[in-house]
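This document starts with one chain, in the form predicted alone, laid out as structure tokens.
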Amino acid sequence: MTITITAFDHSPDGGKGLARDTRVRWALEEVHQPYAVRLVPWRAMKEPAHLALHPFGQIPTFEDGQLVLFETGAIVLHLASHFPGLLPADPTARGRAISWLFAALNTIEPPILELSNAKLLERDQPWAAARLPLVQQRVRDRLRQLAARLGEAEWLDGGFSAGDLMMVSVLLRLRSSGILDEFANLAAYVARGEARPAYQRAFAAQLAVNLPKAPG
């Protein structure tokens, strides 16, 4: 049975790879698993059929036979645990790779999302201008720690893993802010992730959904 994921029928980012289904697409490409995509309109995300798959009415979801998953971390970890290519065979290295996956979601992504909210959702508030530098500094503090740990290494811990896949996906959200470019080794790290053939295929698939449709 073919794996099926859900994705926006028109992504808020216009196909720039920031929608979370790109993370799942990338993981599926890395482990060489075919998949189908069911596109979900915004209004349908809050309807009972989709809420049965994702209780918070978001995307992506993952279906494989009787198994239904939501949350990108859970989906990527499931794929990495069941197919070779995203986790080391050595149990100790495997544990470290999983730690990095969770670090990306629990430690690095929250201040980045806070920055996005400050710039997009809170910019009209009277306190927005005073708060923004504080939020930006929290992002820089986390990136400084991450950059120090990465150093001159190619990946976070040995070879490319699910931890790198998630970390690169999270850091990509900073590109438009310019903050990522302040950390040369992190910018190069993200570029290495984007250069992977599996990422290129995932990005192209997500972009294709969002390209303007030809008339007729």
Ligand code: GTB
Given for the second form:
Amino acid sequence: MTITITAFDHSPDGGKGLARDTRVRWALEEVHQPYAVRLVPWRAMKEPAHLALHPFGQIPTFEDGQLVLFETGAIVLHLASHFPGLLPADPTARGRAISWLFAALNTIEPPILELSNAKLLERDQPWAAARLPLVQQRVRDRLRQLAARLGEAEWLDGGFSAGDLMMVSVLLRLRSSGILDEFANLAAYVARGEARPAYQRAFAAQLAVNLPKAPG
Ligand code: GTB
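The form predicted in complex with the named molecule is what I want next, because the block you gave corresponds to the form predicted alone; please supply it.
Next comes the full complex, this chain leading.
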């Protein structure tokens, strides 16, 4: 049975790899599982066929036979639990890696999303300029803590894990803000993640979908 995921047919980022199918593609590449991609136009995301797979009408989804998953955390954890390569065998190390996976999604990603919202969705509000520094500060506070924990280590806890995959994916969203580069060890950590062959394959695959088409 071929694993099938869904992705935007046109990502709003034009192929920068920031839409969340990239992290799922990356996990699939790390565990060497072939997959198919069904591209979903914006309109179709809110129609019954897609809502049956994803209650919130979002991408990505994951199908493997009868199993249908949504939420990138659940998808990456599922892959990491079923195939070798993304979680250590030792139960305590495995638990810590899973903690980092959740930390990426529940502690680091929320303020980063707030920053995106403040810059894009809320920029025309009369209070937008006053609020932005507060939101930026919340991101910096979390990054300072994360940078202190990472120190000069290569990955967050021993070898590369699903926790690093998710943390790097989340931090990538910050690059255009310049805030990531204020933390040299985090910027280097993200670059190490991007340099992994599995990430490169995932990035190239999403870019192939989103590259502007030549006229004619
Ligand atoms: N918590 C869910 C998960 O982790 O799976 C969040 C899924 C999600 O937000 N999906 C987005 C979506 O489907 C696409 S990735 N949005 C449509 C909708 O909600 O109606 C978010 C995203 C979109 C675009 C960029 N970008 O252009 O830079 C980055 C991230």
